[in-house]
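One chain comes next, on its own, written as structure tokens: the form predicted alone.
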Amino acid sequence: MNKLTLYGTPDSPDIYPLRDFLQRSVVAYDWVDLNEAQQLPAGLAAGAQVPAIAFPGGQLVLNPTVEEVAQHLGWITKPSYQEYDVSIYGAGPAGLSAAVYAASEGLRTVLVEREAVGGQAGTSSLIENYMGFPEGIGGAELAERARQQALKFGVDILLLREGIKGSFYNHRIHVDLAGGAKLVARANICATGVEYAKLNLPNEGRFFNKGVYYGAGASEALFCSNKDVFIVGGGNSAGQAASYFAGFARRVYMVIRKGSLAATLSDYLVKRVTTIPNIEILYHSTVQELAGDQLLEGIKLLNSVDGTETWYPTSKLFICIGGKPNTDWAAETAIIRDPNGYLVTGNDLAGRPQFPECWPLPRPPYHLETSVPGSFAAGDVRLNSVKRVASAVGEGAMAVTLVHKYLAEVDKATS
């Protein structure tokens, strides 16, 4: 496939979602800054400020949405079947793994993802501690390989689709998708992961995609040349982002609440970010205010040890802090969540006051099974999961094994 061409202005809030989607989807594209363009395609007027995409076939789309881009690439599909053996929600490492194993083992499988394939792992510039890749692999590339593998085995992938309501009856999950479609499956796996938390500052929303970004934002690296970049967070995603941006930015600041990185960051990343000359760690620090007119221009940091407040000029703030599990859809179901929204599974359900009322079977739940028989959880969305790519991939595969056991159990009981 030939490259497409993306036209826009670097700081446009409309351009970042397009760049981010293309980057995470491993779609090669050429970037043309409208402020510097010498020649424009027919249909794009000189002085235009709206983003535009020229597709390889020559079609020019002005001010496209992410959904339109995905449609032009042929990535949004409709359900092929009225009923599936297993529906999987979330195309991060856990969901992709589950889809590959389920379809390869003969299950009629559908994978639903509301954003880009890869989840949070897909935003990582480089994953270095995943077995089998001694030189590391970009999160988006790893996810794209898994997507292609899932398609090879016949998985239906519904991209940029979201379940808005689910109900369980007749040994099936019935889901209403945004847009009006319905999805029915005999079993399901929730692998919806977590969303990055916000700083909850008064004017935070005003600067969304205008200097404030959630996640590692690898697609912005080229636009950070000679700039000071701030990354909030002390986990692996923040550490990888800092080391990646250091190759582009003048200086990268990591804003850390605690006085040490050791408890939250893998040792190899601690050694790296503390030795790269243009990375500075701001310990005991939190963001207190954001400032700017149309775009972000500066942030105020508070040092919790000495109480000092300092303003820093910057137009790039990336927020990579702990997130909230994406489980709002479960609110009206019998699926038990902990107070933070994580799905409770297996032995962790024992002792929960609601459990005896909603569990109808004489056997206890399987290890990754929720309080609804046949509904499983894998990856970061699950209570007490290990927040690592390898663990998520393993849980996705394990969930499929348990789906087989559940379906055999139902078939025997209803035959």
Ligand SMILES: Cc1cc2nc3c(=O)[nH]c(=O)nc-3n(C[C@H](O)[C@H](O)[C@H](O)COP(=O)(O)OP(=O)(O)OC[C@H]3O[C@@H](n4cnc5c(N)ncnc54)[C@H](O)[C@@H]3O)c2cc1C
Contents of the next structure:
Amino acid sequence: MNKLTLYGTPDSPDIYPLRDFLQRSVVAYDWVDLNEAQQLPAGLAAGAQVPAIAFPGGQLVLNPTVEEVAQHLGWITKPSYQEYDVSIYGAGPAGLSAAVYAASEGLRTVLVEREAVGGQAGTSSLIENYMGFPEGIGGAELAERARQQALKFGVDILLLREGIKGSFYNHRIHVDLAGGAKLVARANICATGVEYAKLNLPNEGRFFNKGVYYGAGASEALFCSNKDVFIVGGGNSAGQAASYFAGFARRVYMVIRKGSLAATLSDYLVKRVTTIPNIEILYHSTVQELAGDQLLEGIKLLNSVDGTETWYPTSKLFICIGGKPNTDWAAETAIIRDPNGYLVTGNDLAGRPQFPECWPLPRPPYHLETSVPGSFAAGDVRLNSVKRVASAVGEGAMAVTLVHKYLAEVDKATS
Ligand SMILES: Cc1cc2nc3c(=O)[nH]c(=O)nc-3n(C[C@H](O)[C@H](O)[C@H](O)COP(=O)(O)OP(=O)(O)OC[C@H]3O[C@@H](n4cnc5c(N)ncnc54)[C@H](O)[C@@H]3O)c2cc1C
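Output the form predicted together with this ligand next; the form predicted alone has already been displayed.
So here's everything in the complex, that chain up top.
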């Protein structure tokens, strides 16, 4: 496909979701800063405040939504079947892997993703510990390969659609999608992962996409040149982002609560972030305040050891802390979640007080099965999962094996 051209101003809050979506979806584009552009296509005024995209066919769309972009790319599709064998929610590594295995094994498979294919992994600049890629692989590239593989095997991918409510009857899961459509499947795999937590500062919402970002999408690195960038968090996602952004920014500060990185960061990343000269680690530190007019201009950090408070000027704060599982949709179902919202599966269900009244079968739940028979969970969304690409991929594949077992059991019982 020829490249599309994205027009905008670097700090506009409207531009970030578009850049992020294109980058995560591995769509090549040329970037034109409207403040500096010499020549503009007809229909786009110099100094325009809204972004625009010129598509390869010549069509210019002013202020497009992410959905409109996906529509123009031909990625918005309708379900092909009234009923699927398996519906999979979330197209991160776990969901993509489940989709590839399910469809390659002949199951009618639908994969529903509310944002961009790739999930958290799709935002990673370089995954270096996934087997088979000694030089590492960009998360978006890995996801795009998986997307193409899934399509090759006939998976229906419903992009920018979100499962918001599920009900289980007649050996089927019936899911309401945001926007009104319904999906029916004989089994389902929930692979909805986790999302970054907020700092919960009073004016945080005001600076969302105006200097405060959740995650550290690789798309923003280009726009950090000559800037001091702050990344909150001491986990692998923060460490990876710090080492990647250090190639663009003047200085990268990692803001971490603890006094050491060893417990939260892989050893190879500890070595890297502590040796790159323009990365500084601010230990025992938390963000206390955000300041700015229209855009973020500064942050106040508290050092918990000596009690000092320091203001730092910055227009880029990336928050890469903690995870909140995406399981709100399960609130009104018999699916048991732990107090933090993670889906409880397999043996972990045994001691839960609600379990006996939820579980109707004489057999115990399979390893990745939730407290509703035929409803499985894979990847980060699952209680006690290992938060890694490889384990998410492995669980996606394993969930499909268990779906086969479950479907055979239902077929036997109903034949
Ligand atoms: C920046 C970064 C770097 C990382 N680097 C590494 C690394 O180098 N090595 C490594 O092993 N791990 C790494 N990780 C961790 C790894 O990416 C995760 O463990 C992995 O992505 C988990 O996969 P998942 O499929 O379970 O969930 P996710 O990747 O979280 O995907 C879940 C998907 O579900 C979608 N979704 C949520 N709710 C709904 C809904 N209701 N309906 C439809 N879709 C929904 C989300 O939009 C998302 O796309 C990194 C994580 C981050 C953030």
